[in-house]
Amino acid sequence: MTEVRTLHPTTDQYAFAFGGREPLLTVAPGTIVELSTEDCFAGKVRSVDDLPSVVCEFPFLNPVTGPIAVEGAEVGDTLTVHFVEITPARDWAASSTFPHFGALTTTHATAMLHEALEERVWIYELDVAAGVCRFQARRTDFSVELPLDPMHGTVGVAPAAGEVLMSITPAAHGGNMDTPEMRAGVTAYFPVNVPGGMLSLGDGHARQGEGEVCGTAVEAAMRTVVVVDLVKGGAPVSPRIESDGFLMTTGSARPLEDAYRMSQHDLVGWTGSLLGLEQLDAYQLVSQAGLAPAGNVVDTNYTMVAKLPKTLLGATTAYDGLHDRLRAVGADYLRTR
């Protein structure tokens, strides 16, 4: 019987950084964890009149649940997270334009003489049963239903060398990568940089377009179920993701082209090691068959994802088929709970 643990933080237990904290929960490899997360506004934006710059307090943005320590995790290992279920915890979610934050406005790093875009809030109605969220324009009567596609924008482990990074920053440890690929059904692989790994996650999105262009998604509190596991050794240079159909690698940096290069570089190396290909052969295959969706182009670092269809692997599996085994554990949990 797979062990099931729960983690539902109180308000004062949420973290706003990766690293430098004691675990809220310690689990054995293979444990299912039922947890809850708050939205990136810490639940303080509840109406169109709640401007984030007024109701939120910097740096207490983007709270994460954790850390979760994994027994036996040592530096150089691979901490594995399979997302069984991600469900909005409320029937509403919020999004906003935020002063000096977003891809199409002046920011602190992209300094301009003109003012930043207007700060504005949108509240989305969520209908989990119907699988939709409703966009309502603020200045006209236009509205449209968009498909729910819940995911976690922020997932990661403690950084290396005792570093502490704010939860809004994506880097080699994971963090605020904001890739829509981090949805239910995928398995993510993170490098263990400190004993226990120290997994944290949050920043639930009811849905998000690639790039998170305005700086926020459809930000939602979540009820999430994960299976946490461990692979001894083999730590990736930055987080990897596996779905039923794709192998994915990530790169987080500025400028955006370096994030792109980092993700592609790891995908070439991973592909070559799995298929026994010389580097330039793997490079050629990824060049012709790979995809490159954007995670975010708004955070302190940008994130790019590189994807390769698993159909190209034939009978070869990543991590000895761990994704399929964890998927089966998750399916058993959903059938019997």
Second form
Number of protein chains: 4
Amino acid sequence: MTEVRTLHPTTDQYAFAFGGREPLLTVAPGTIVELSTEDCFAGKVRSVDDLPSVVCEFPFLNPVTGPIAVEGAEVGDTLTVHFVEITPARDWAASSTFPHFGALTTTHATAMLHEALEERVWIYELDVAAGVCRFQARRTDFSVELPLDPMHGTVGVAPAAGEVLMSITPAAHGGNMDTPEMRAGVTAYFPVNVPGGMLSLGDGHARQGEGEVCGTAVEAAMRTVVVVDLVKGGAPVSPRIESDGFLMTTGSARPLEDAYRMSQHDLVGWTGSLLGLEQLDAYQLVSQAGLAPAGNVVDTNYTMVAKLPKTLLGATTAYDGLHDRLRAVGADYLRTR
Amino acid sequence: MTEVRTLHPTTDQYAFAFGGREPLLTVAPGTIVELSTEDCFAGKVRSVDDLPSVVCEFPFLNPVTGPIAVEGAEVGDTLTVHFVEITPARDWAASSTFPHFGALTTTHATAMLHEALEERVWIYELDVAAGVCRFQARRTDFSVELPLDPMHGTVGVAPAAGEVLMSITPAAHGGNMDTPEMRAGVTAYFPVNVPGGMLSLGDGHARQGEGEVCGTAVEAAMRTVVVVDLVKGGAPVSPRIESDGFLMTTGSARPLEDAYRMSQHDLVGWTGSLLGLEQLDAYQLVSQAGLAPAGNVVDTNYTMVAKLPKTLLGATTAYDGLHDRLRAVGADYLRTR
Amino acid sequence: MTEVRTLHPTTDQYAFAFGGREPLLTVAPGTIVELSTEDCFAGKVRSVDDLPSVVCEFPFLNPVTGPIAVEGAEVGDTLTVHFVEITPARDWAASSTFPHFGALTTTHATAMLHEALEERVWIYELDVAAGVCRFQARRTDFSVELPLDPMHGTVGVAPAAGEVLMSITPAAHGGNMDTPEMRAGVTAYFPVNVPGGMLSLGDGHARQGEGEVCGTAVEAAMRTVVVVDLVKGGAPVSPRIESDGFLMTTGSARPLEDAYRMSQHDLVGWTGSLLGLEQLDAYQLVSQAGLAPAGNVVDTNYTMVAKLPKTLLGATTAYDGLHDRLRAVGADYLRTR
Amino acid sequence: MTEVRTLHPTTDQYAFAFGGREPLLTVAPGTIVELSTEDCFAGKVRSVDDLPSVVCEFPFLNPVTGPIAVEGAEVGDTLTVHFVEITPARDWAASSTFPHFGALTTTHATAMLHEALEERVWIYELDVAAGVCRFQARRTDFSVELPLDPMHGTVGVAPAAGEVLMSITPAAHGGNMDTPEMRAGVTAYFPVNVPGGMLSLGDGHARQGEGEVCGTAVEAAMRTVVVVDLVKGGAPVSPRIESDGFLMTTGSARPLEDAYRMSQHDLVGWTGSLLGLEQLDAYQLVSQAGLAPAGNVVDTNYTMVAKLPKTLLGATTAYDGLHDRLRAVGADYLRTR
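Would you generate the structure of this protein in the form predicted in complex with a further copy of the same chain, following the form predicted on its own above?
To see the whole picture, the full complex is given below, headed by that same chain.
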């Protein structure tokens, strides 16, 4: 019987960084964890009048739940997280522009002489039962329903080399990759850089466009269920994701072509390894069969995702079929709770 | 009755640039054109022993068919191309690595001290009836079928300012954008920069991964049918594409985040214009609902695509419903030929 | 006795592109050419009230003088230009911001949602005898003298592959590199891509900061004297420059690190070739001894310059001492005219 | 009389990160500190046979001396370091290529399919009295003297937001900017992000080319004397440097044009503030008078420097003449020790 643990941080237990923290919870590999996460505004943006730059205080942005230590996780291992369920915790979510943040505005790094764009908040009504959220324009009456597609923008482990990185940064340890692929039903693989690995997650999105162009998604507190597991050895260079249909690799860097290169480089290597292909043969296969959606183009590093359909794998499975086994564990949990 | 014209260039009629050429064909708006295109190797790579750097001669790479002048097209108008059908002309296609070309290798621009990667050719068997092509590894016995998804890597018009650009360059005039979205069933919109617009196309791909990471796709000569049409005024900044399901914009630039910015900027503007949204409201909607796949990350400019589901538009149509009308023209053609 | 020719284009003889033109002048190698160039505004910005976007007409920006064909220049040769003298033709020069142009503003490529920065013109008084130009602030009384350091922003030849490129684009053919290193006393080396090479130049700057951050320099019409010469073979990948003190290579690309890579790659190769160094030894020497100033970070490609002090060369000379010989020819001309 | 303190860390006292450490020394503002730093290889590369990847252990690279806490330094203040003297501690220094590091090689971020370049070490003889170091090629007999120009590649303070960053990363807190401008005689200004500021420095270079293209400079242990001071308030966005001749700003980011933008943006603001110029007037002045050399184009962030000649300032001084006062303190120290 799979062990089930819970992790519901109090307000002062949220972390705002990866690395440098004692675990809030320690679990054995294979444990199911029911947990809650706050939104990226730490829950302080509750109406269109709550401007983030007023109600939020730097650096207390993008709270994450964790860290969760995994028993037996050693440097070089692969910490595995299977997302069983990601459910919005409230019937609303918030989004906003934010001064000097986003892809189509002057920022600290892409520094320009323009005044910041207007800061503006949008509140979305969520209807979990119907599976939709509602966008309401602020300057006109236009309104439209969008499909719910809940996911976590921020999932990661403690970085290598003793670094402590703000939770808004995506890098080799994961972090704020902001890819809509991190949804329920997928399994994510992270390198273990410190004993226990130290998994944290947060930044739930009721849905998100690829690239997250304005800098924020439909930001929502979440009730999330994961299976936390461990593969001995095999630490990936950057986080990998597996869904029922796809193998996925990620790269987080600037410029965006370097993020693309990192993700494709790892997918070529992974594909070659699984199929016994020589490197250039794997390069060729990925070139013709791969997908390459943007994750985010707004954070301190940009993230690209590389995807390969698992139909190409035939009977071959990644990580010895771990995704399917965790999928079954999740299904069993949902059926029996 | 829609007029049908044909354009089958002789070997010495192919062009290798956009701009600076007299039209091979002049048509009235609304004309159907049946045409043929050669592959990016000018048909000279026919076996795994035909190394492109040996059998091809710079700059006679990436031949395009055209230009096709459109009667009445004036600077500032929108030249429209609807793809009715794109069919491989042979039962094989070729791909290759090419020295100093591709995303994961030293190139002329990303100049490094490494020796070039090995140049290698792959020949794909195409089965148009079955809708598949077959990848055969060169160093092992691995082989796998991939779905056919024929498209044109290179479609564009004469550039502005009297420029003549090699056909391998994607930019504001279109050109070698290398996005798999340029498949049968879509309508593409280009700015008219010179009288007649001067449409050319080529570089057929039996299929292509997003990003075209090794630098070449499954390169195939094509038999293609298009409807060429004209919208007075309204020239887009960069090419746009419309499918049954999506509005799409493109950006071609370096670094890749600038290509992303261009594509998203135009999608925000287009969305705002169609739905009567104030700019930041459109920015917000695109942020949550848009997709952002890579086109190419290997050419002289990189290309990103921004996509918005047309379900968000309600009854609103782009270009006054032109895509649907051209779709119907194409369907009629296919039914009655 | 060195032949002296003159080239003073009429208004309608200026070109606005590299490539695709018949020569205005054909000279034998070693010829001195006295020529005149207009400023980048085509002389139309003459007071602070002449806004470029009003008085100039796209694409009639950045006029160049030429092309000058060199007898005997064949593809693969090296066209050589020694700058004997660059003198402002008027006692004033102009600079400006320009909407959607410059490094610290939204542009077509770095597309953002901001309104364009204010368009503003500055007129500089030039005192050639005193060797200074005067900056006068527009919004306050502040005024300061800056040293004159006349140079040409745009120097190049016809591009390869039959391309015709706007004169504002820097690339492998040279063009609008906008580096202050292109001053009197230097020799520049260009690849010959078409018979005759087809040298053109313009875009004189009374002085320019590195990077040309606002997008324009102190723009001045010039009276310029050059020696045009030819080296058989040895075409460089990108333009090179030699001064009395430095070997210089250039790279023009985006992102800026690719321009840096191109320039450094060529300097490593050139250094290794001149000193008989194995590649990594040359890489090491350039790493410790080289300089790397920005040329421009505003044009359609960015330009970086790599510089190596000639003191490291000992008795070795580049191009068999051509720079010194042309220097002597120039000195003789100045002494005897 | 200026207080003089010493800081000579034992081997196990070196730090390898900025942030998260207790001070090794606490000083009052205005204190002179005599200190020693190890080289970036932690002193373990002592001959051409000591390959860094063998003798060094990640992450114990690039040791820094510190942190030094400054009494009274509060968040938002400006920590000031004046470099009185930087002297190589040994009569040799080392440089190397390093696998997957450098500008002209595949790296973790610019990920390619090439094998790593050869790892090779160069040992330089230093003659401090003569002011030269000697480069000796490894594959040929070529040898040449280069001028000594000692500097610190790594100088910085604890980052904001509780971050702990590896010492090889340059960012807003300073760190591994690797600019040759950080030489004796300059004053550097850093933002105080935590109480005490927490200054650390290391990575001495006997000299360095701009960009540090191969990834390492002429790496040397140093004996260094600094004056550590404090300006209340006025924390710069990124480190600034002042020499007798120039105001300098820095930007550390990727891509390189963003580093350029950051440095130029701050120089425009600083110039405007000092001279009472409206923003666009300052933009114009910097555009014509500024210099823009590369710092590094190899580290986890790239660094650009923007420089303005102080001759433009007239009687105006930065930070109320602090640089001149610290220069006098340094001169007095050197005269009287």
